[in-house]
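Presented as structure tokens, the chain that follows is alone, the form predicted in complex with the partner chain.
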Amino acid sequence: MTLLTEKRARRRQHETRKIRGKVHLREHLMGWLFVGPFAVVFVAFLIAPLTYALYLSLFQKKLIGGTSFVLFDNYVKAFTDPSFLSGAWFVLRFSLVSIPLQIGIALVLALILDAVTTLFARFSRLMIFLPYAIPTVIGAVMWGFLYSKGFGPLTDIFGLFGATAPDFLGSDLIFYGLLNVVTWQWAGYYMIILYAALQGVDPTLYEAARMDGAGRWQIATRIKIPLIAPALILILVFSLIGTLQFFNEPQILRYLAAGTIGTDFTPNMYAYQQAFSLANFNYGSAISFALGGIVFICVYAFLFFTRKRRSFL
């Protein structure tokens, strides 16, 4: 008797654990069933160049005798070329620059737009985001435009004063050019999810802060912004790989500034070179890496000053 129900209890245990591994091995199934088309995508279009290109950055084609595996050596090079170097100078610095002014404005125009519900400032909210609807390539061309001595309005602008207008074209001006035209383009977009993550926190805070006494200043410093800190963050990280890969802006004003951005500006523009002018792939990718591996090390360790704050990754 009680052998038998004991048998059938473990035979009853024996067939729940085999519904439940049907169960697991559908779910297991079902879930790589929808992630497997994204999956076939990332291994051929990420995983796989980026292997090629490791792969690649380790060989070097010599004149005489072909290509060689040569191990580290176009590391070695990269980090002892004047030219990657100061590329990767340049974007280290405009990096420095261009993200905090990015992000403080759009977060000055995200509070504004917070505050103010009148039609003008919904309107203002679109105008601002607009240049992020327009490729960085034709921005820059419009920028380049307004910039150049040719027909851009500054010489007109600046004669009525009788001053000669700043090139922002010229060696000396070129950092600002660019900066200003980074900061066109994207201010709007980081500005409209700093507004979407404004939008999303709760009024009764506000109403609470206020009858403590607090202040609209004291509101946005002290309530607002805290609340928003991981978007903040999002956005920097964001900022952070787009500036450090550099190319569109400079590549498209080199034309009109001839002599002031050269091929080696950012080290995208001189791994482009080093590819595609002068058929050196496997410094181009050995660069490409070098670049891929700052680009890293810059996110990893903000990341990691910014954990607490963080809740998206």
Partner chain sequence: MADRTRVRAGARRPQRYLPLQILLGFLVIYFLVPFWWVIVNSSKDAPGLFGGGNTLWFTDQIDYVGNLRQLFTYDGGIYLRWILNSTLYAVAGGIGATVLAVMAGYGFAKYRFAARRFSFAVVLGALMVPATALVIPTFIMFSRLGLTNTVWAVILPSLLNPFGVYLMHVYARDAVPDELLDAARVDGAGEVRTFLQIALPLMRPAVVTVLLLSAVASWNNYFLPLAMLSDNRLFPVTVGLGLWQGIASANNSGGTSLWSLIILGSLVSVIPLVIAFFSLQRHWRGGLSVGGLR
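Provide the structure of the form predicted on its own, given the form predicted in complex with the partner chain shown above.
Next up is only this chain, free of partner chains and other molecules.
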């Protein structure tokens, strides 16, 4: 009887393990069924092109001798290329001014709209966000028209007062012209993120602060801003990545700026010129990966710094 009981117990355990295995396999397959389409698209449209571009960057094509494997020679050439370095220097300077300006405007607007709960505030929120909904190309063309000395409205407006309109497409003011376009395009988007973060703050904290005698300025600087620090870091990372990959606005305004913006104005424009104007895909790929490396290092350093000093706000 004991032997028979043990056999039945082992058979029951075996059947239980078999059923659990089938359930686990079914759950595994269901997981892949949901993740599979995304994985296919991710590999086909991101991993595969990046791998191919990395492969191209390791070769060099010459008229005499054909294509040869050069390992990191294209990267060495990029980091000693004056065109690439001057574009990277411009983007770095532009980031140092553009990012604090965008974040500052977005933060002020979010705090104002969070403190005001009227219909005008909702309308203002929509209007501030509207530039982000306009495609970058159309926004750049619109500002190119407004900046133009030949047919833009600034010339006529300044002419009414006997003054000369500033040339935001000239070499002296192109920095500020692009700064205005980028700020106009992205400040509203960052404002919406910060405003959503402010809406998640517990209102009882404000009531407690008011009972303790805190004013609006103290509530904003000592309660609201510290509590939305994660959202601020998020948009700082977004703006850092976007600005270092500056391309659309200068590429569109280049045709209106009469030589002010060259083909190597930013690293992305230089890579585009090498790849699609000069058919130098190998060097263009190397420039792109070199820029990607710079962006990765900058973002990692920023996140490392903010992780070490979470109380920086």
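Residue numbers count along the first chain shown, from 1. Between two forms, the rigid core is the largest collection of C-alphas that superpose within 1.5 Å. All of these numbers come straight from a predicted model, not from anything done at the bench.
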>> When the rigid core is used for the superposition, does residue 279 move between these two forms (threshold: C-alpha shift of 2 Å or more)?
In response: no
> residue 255: CA shift of at least 2 Å between these two forms after core fit?
Replying inline: no
